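Shown next as structure tokens: one chain only, the form predicted on its own.
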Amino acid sequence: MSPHPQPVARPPRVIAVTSGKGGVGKTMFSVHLAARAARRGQRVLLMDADLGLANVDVMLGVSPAASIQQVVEDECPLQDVLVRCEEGGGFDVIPGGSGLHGLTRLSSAQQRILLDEMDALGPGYDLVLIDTAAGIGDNVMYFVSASESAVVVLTPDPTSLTDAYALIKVLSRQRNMRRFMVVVNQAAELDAQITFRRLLSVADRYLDVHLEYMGHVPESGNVRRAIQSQRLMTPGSTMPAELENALDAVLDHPRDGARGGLRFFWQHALSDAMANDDEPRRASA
């Protein structure tokens, strides 16, 4: 008789958090929902893709030793760029960089480091979280829709508003993504669902997408402080509960087994930039 087949390990879950405008707090909830899900027993990878103003590792109080850029040319492997954070429940963060700016100008071999480096990470993680940069630059568009779902963060400040909206139409319209998870940071509980309901508002009017409300961040002295002294707050005690409400909703929502793992995510992001780079060259031949 042969043996019971073993139980294939389920990819890493990839998310991306987002904004369409800077200042509203993405990397502040990012690091959060890092800590958030290694205190509920994940393995965590977070990865700061904000490439040109990179503050992950800011936030956190951490000095890495070296970049994405000496993977992919191949002196060192991606496992000596990790930065350890003991911070909540640990996790590992990859730091920014330089070296992925030019997504659009690695070369093959570089493609294949970078694939079999992050595929070789994957089976030791649960979650990959994907802190981007704000706004709908190349790079964005690329880390987002490559991702398995999408968290918009966003205050109700009227540009942040319509820059929230503009960067879901873009990823709708040339992306082809359908869902977003949402989240509202800076409001008391009204003022966040009346941000909330005009973002969907103006969505459902124009857009073929699906809205889901994630919850709220309130002003806070602590959030504020937090972020001063590069220190994570503490559930129960300095972080808001409504932060630790929205934080176990993201984690909570369903999965799209179809996007997941870390091996589908670099060869989206990378043929994507790819067939994007091609395009002048085709409309100039």
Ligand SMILES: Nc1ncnc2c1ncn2[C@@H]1O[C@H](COP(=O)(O)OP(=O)(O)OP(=O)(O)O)[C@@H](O)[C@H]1O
Second form
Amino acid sequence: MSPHPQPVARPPRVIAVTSGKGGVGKTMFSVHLAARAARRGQRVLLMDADLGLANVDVMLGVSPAASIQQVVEDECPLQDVLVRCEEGGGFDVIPGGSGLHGLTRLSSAQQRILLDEMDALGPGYDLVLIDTAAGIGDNVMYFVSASESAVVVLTPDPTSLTDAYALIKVLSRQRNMRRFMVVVNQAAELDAQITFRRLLSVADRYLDVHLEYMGHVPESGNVRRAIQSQRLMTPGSTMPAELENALDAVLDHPRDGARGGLRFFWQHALSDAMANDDEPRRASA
Ligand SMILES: Nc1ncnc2c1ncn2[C@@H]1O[C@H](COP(=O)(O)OP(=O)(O)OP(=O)(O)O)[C@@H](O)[C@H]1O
Ligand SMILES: [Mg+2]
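Could you please show the structure of the form predicted in complex with the named molecule, as a counterpart to the form predicted on its own just displayed?
Complete assembly follows, chain above in first position.
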């Protein structure tokens, strides 16, 4: 018998960053969350789950050697798609890849392959972040319900608010998600609080959910310039303090023990998907 028993692997924390409306700052928040956690010494994997578009890779200026399309077609392991980003303390990225129209709706078979590949990679990480597409499409439902917890990003724009509500409604009613962390982007503090209270009052009235305010990010030239120049902002210099606080609030938020680890989630999502997917098919390119 080995004198050093193998430690029991702790399942990674899995957080999805999502939104009802597009263009509200999910990728901006995700990439900085990844760098922040890495800077804290966590082993981080950031997955771009907007599979048809290159969000994360463009923002970070990284280019993958293989595409996730090859992974779900069982041509190469997910490991081959990983790109190392040296920002923060350094973290791994699974880029989405642009022009992958066939991936706008993963079939059950493709979801199963991705599940197995994520399961294999999971134990190497403390935190898995999933930057999703916007809205209530099949892939978004799949990735968010595969996660332990979700961060919903919205702006004070009324359409962003109604779309965030619609997303939370569908996730709670169809996927049994109950707890959501909320970040209001491109808003001054007061506007952000008013926006959150509006969302909270309608959610409290009609849904069985628990929403928690993680903070706000102001509309900022530094944020815009950082994204344009494909450089992450660093804490204590260009990064707005409010963003720093919101990132810390998410990272310090207690884990949702009731929802378990990575494997459970991916399998849970898969069985949900199979129940909702009697005819697996791939969208035509
Ligand atoms: N706090 C901010 N201040 C200024 N500009 C911002 C801020 N947050 C986001 N932006 C701008 O909004 C744009 C969209 O941000 P981002 O790509 O993160 O949104 P997204 O929700 O990921 O979009 P998509 O739904 O297309 O994936 C960015 O290119 C940036 O210019
Ligand atoms: Mg994005």
